[in-house]
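Just one chain follows, in the form predicted on its own, and it is written as structure tokens.
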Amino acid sequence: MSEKLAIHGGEPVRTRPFPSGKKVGKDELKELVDVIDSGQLFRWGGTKVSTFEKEFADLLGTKYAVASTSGTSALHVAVGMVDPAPGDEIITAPITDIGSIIPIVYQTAIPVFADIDPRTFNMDPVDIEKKISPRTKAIMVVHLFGNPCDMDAIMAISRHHGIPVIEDCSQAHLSEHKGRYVGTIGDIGTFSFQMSKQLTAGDGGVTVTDRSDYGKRGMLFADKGWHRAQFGAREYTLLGLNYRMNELTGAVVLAQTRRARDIIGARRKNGDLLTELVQDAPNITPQRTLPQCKTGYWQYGMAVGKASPFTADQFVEALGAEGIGCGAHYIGKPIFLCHGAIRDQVMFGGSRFPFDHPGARPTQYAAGVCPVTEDVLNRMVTLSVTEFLGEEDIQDMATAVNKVAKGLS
């Protein structure tokens, strides 16, 4: 193989496409046929959603699982469980999807952003503690790309201040922190089954907890606050939403749950191998996984070195020329700068609520609020490592990463 970069006219490392695979198949079809044959598509008359909730809770080892329509709704259920008052604050991550932030604002709380650790790309516990105020109602951690946060430090902060922890595991199915699945370490865990996720039903979500008060409140919150177990006149005991998962979605995600360990195991094997093969590449470093932790590799994250002679964009362009698809900067800038309504605090009916609630503290979202995040996003590179790739595919990816890193250096 020529060491001359393909972008400079050399021979590319990879000329054939990578295998894409198919996320759903006969297992999902069998469950779907059961639903169609039953004629019951509604969760309260069917069996698939309730079976999924039980099996997903059993998979993680939790007592309660509340199925819902999306990862965003699963997070809204979690925020509904902790029940913030208008103007309360929830500390969360600046690198995430807007689906992590929408439930906070819609539940009349204010998102406060903790900066990240430049090596793990996850929330820095030191900055989390700095951001705690008398109005802090919860900490919502995001296990970015499936990489577990420093949960020992975060739970120590939680216990010291008496603040519950919500784990956003939308990208972290079966990721592990010191032998425990993420989502089971904090007070509440949430998962997404959107099409790009490791386990998918096209869309869907689930919220898990061991706390009976949260579990019962979450089930009510996702079903309009309706106490279905009560007979007689309808009784709605809290302000909830219709986030009920239907039986068709439940059928697909049930089949996915039963294959979860195999799916995540294959992704982990591929991601770990890639890390082993590129760890000595100059001027680019894989996202750090903490000791005794295992990631589920929703994406494979890397960062170009601060003193590197090339940028993330140049690295991505050169890697693409070698036949390796990748991206630069992920979301580009901190999430609070990506969303105009959040950034400008223009909310319901053009009002500033909840930001102008009498009890709320003044909050500004601007460049410089999370400087480490801005720096890391500027240098970030992401690759796709799926369960459909074989060892030869990972070898090609690693060869290209090493070739480009050396060539541009």
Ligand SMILES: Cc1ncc(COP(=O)(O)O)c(C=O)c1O
The other form holds:
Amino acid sequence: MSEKLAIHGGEPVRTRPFPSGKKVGKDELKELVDVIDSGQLFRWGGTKVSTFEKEFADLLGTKYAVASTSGTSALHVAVGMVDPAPGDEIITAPITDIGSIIPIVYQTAIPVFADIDPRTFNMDPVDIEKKISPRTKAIMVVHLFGNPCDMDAIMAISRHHGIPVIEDCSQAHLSEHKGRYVGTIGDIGTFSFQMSKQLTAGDGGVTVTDRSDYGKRGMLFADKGWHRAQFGAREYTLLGLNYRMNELTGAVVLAQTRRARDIIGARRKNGDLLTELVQDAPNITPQRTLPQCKTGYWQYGMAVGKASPFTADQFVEALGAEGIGCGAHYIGKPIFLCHGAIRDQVMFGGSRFPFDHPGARPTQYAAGVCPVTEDVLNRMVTLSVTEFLGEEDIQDMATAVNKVAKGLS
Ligand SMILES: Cc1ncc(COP(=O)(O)O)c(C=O)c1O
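Here we have the form predicted on its own; I need the corresponding form predicted together with the named molecule.
Now the full complex is given, and it begins with the chain already shown.
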């Protein structure tokens, strides 16, 4: 006999609120005071942004880091590094934030979507390879919720076809793939420091690479193409934007970078414990992490089974009644259907450019393009396992997940 669910009038598993904490404190304040005392808020002349770039690159083990204003700008810098021509294609993920897609179209390239693996929720290497065309300029993978993609298979495809890989690690700070941090396995890695991310400055971003040509180009791209080493008359050497991080943001991300291992370590401990405790829950499966990989649990993803007698919405409602806040469906539908202008290919000044650029291959964004993604989003449930939770909190979450899964089955 299963226990009476709270949604049916039973006792809820949890009545106390879950602990929440402040992501910033005295470490950030100390760095910020330095900046205010110095009077220098601009990165060229200050020290915090450049120190952050150096320490973040050292932490990951990469040669170059280019700080910027957001995860979106960090991805735009990455796309600027590979420098697509109008109508070139970049293969990317259908489950992501729109910040992965906007830089591709703003750089006049065309996003092409590879379907996902239903267990990892990440891009399926087999479908990536199917989507390669003579116009493919890059593969942009997204480590969804911090869960590393199948980088062995993806890098094999990349090297076989001579196509660079951009890793969107906006949700995957210090996630590991076979002993290496994500963002250092492909040719370029990008990170977001938006407020909800594991490391944050409210907003901010960084792009990392080992390639000196990309590193130099990225620094120029984020600084209006300005070749600052040049004395005398100004020289702008490429078309770029102003994505410069300022010293106040640099101060905060520097302090966060120095605490990164502790923050991600605490989240990982919590998420891994939850996985262990819910392994026997019927009709519900946690997002699969590949062997020898470690996620940082930006979100804790699960999927209701295909043949489950309950839906993701019913599961979330029942879990909510047990005192566990969670969400169903994440972005709801593939990202190309979430954004009207991209879905309908209505771009600059109402034109279809770059979709109608001579030589561009016809692309359609419609239901059915990524059927596995649609199915998984229908069944997806997300929980939050932050660094502020302790073992008892995770035990309560697991008790509720097991109780609800049994009760609804
Ligand atoms: C996977 C992914 N890519 C890109 C972005 C864009 O980052 P930002 O919001 O910092 O511009 C985000 C953040 O929401 C993200 O989660």
